[in-house]
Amino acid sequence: MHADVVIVGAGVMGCALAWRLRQRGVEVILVERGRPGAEASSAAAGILAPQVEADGPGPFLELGLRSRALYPAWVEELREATGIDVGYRREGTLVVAGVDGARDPDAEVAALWARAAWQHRLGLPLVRLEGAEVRGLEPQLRPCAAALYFPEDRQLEAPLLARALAQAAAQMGVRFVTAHVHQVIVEGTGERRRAVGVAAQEQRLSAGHIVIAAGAWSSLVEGTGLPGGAVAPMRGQMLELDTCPPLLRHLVFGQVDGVAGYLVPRRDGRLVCGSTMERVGFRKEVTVAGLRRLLELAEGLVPALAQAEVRRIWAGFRPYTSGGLPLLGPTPIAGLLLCTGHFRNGILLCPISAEALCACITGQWAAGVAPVDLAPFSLAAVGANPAGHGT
């Protein structure tokens, strides 16, 4: 089986890739061994927070603050293709900083307002509020000393947002291939090495570009050029409550006893509220001790939540890389491009992703059309020393 390019996993980047490579008449096969979407893609809790995720100025604030600005377009174009509303959210993001109880109140805030101050320098949207100020965005939450509130912040629904990118890539045109790949094939030698096709079970699939979009599961293809654990899967637990009517508007970053997380609201009412971090290989148990914990803070963030009902918990695989950045573009094989190591932001950075890729493969990048800079995000700037699994 032939195409002009094959993509090896279809969660939300593979499809999208998928779902804009058709757009432009490029023939399409992508290959998954399970349902598309069914891992890191659906677990995810759906946050678009650039603002809140990065450390500092860099080349991942950039590429987040690119994708979230993309995401009002994107919705829209797949809600009319699909007929999919995918949950998208406009409300903003709190981070909230010590929290009544906290075991160093002073530090916590003296980190908020470094944020605030570096951002605020950028010339980026934000807004301190003082404790009091908070309760009255969000009387639910137990009183902290302070609070940044990031407008342009937004959330949508991961799972409903997997389902509409492989319908839209279906509709498309987009072959799906159920199939475990194992191995890229490669041809040549040194500097003439060129990816032709994949070994996926028992047939072979051959195409002018493959990408390796396969999450923590990247290292496991053989052909790569990855190192063994350059990607590696971070565990996060999780779990969803369900609040009648629901108790908050705002998604909210906060920490309980030193443990760090988030709660993300619904509009009907359900509350997820995640996430651990754990390396612990592909073990995808969810533990009484992952579990403790996120109630904990659940409870610690919102003391109404003692009384809510658990609906459902669940693990996922974050694809984590040792430099922390994703890897996108080509890579030294020719023909051969990575879009994998998202790790805690696969679906914020989803749309500028796929539009890099495209760009790669349809020539845009040759022609100087090129939607970001991947320059930060190669094999060689992003680090191939293996992420590890550890304990």
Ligand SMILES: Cc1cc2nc3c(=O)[nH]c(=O)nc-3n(C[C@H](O)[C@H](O)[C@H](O)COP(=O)(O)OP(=O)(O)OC[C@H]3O[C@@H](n4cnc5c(N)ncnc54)[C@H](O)[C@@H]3O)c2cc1C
Contents of the next structure:
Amino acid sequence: MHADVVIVGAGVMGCALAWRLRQRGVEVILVERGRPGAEASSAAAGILAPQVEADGPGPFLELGLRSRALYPAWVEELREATGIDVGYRREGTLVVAGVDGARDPDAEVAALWARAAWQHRLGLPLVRLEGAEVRGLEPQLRPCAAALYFPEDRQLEAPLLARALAQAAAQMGVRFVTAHVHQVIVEGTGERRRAVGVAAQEQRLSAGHIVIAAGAWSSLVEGTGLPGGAVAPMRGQMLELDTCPPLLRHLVFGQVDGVAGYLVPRRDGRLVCGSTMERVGFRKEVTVAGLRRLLELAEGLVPALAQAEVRRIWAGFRPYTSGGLPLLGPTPIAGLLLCTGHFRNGILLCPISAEALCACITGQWAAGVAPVDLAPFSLAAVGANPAGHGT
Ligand SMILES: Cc1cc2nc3c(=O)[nH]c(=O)nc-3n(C[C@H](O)[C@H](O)[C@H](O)COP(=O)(O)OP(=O)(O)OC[C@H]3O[C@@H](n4cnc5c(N)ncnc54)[C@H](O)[C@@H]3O)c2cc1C
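Could you please show the structure of the form predicted in complex with the named molecule, as a counterpart to the form predicted on its own just displayed?
Now the complete complex, all chains and molecules, led by this one.
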């Protein structure tokens, strides 16, 4: 089989890129060994919060802000194309500090104001709130000393996004192949190396461009030039509760007993609580310790959650890189590109990653999307160290 582009992996990255490429008339084969979207992309909470996730100014913040800004048009386009409403919510995010009983409330509040200060200097939208104001906004939250409100941060339901992207790609004529890709086929040597296809079980799929979008498994595909462990799995355990009527309106980040996490309220009363960060290889278990942590976090932030019904528990693998930045764009092997390593922000970064990779391949940026400098996300900049030695 031959196409212009073969993409390995049909999570949100692979599907979004395939969709965008097909819209520009590019022939695409999307190879997925399991069900499209079933891995990290369906495990995610769906938080779109660059102002909470960034530790300071830099390439990650830039990329995240750009991607967040693309979302309103993306969700509309997806709804028109597929009829799927991905549950995009505009209420914004609260980061609370010094929740009653906190180990070191002063340090938490100081960290909050430091974040406010650097974001204020950059002109980013945020509101500083005292404890009483937080209580006014979210009466069910345990009292806290202070909070930051990020009015532009958003959320959506990641499994619905994954479904909508797979459907949009299929409707546009992307060819889905179910197979495990074990190797990229590379011809030539040294600087004249060129990727010409992939070996997928007994098939050879050839193309002018190969894109690795295999999430936490990206380093396991042979022939990519990725150092072993450049992208590694970081397990996250998750808990979904049911509350009727809903107890929260805003997405809340907070700490209980030194454990940080978040509560993501859905419109219908479901509430997702996450998450753990564990380097345990590809072990997908939900553990007693992980679950206990999530339950304590949930009840510690919102006492009334003690009476909520537990609906679902699950775990997934974030594709982690040592610098915490994604790997995006061309590699030293001609024709081979990376779209992986999005760690804990792949849902947020999906639109800008797909637009950027699409532009790398076609040479055209979509109308209204300014070019992105991909140098900070190159293999040389991000992927040189095995992820085990990073932060
Ligand atoms: C618990 C948890 C919570 C998260 N919460 C958020 C959040 O709130 N906000 C946010 O922005 N991000 C979040 N993330 C991160 C986000 O989910 C990921 O960064 C993103 O989904 C990565 O997408 P992907 O398409 O690269 O990977 P995946 O969705 O993992 O897709 C990779 C696909 O490649 C396939 N594949 C792998 N190897 C091969 C092969 N050799 N041959 C064929 N197919 C292959 C896999 O089967 C898989 O379907 C979270 C992640 C987790 C685990």
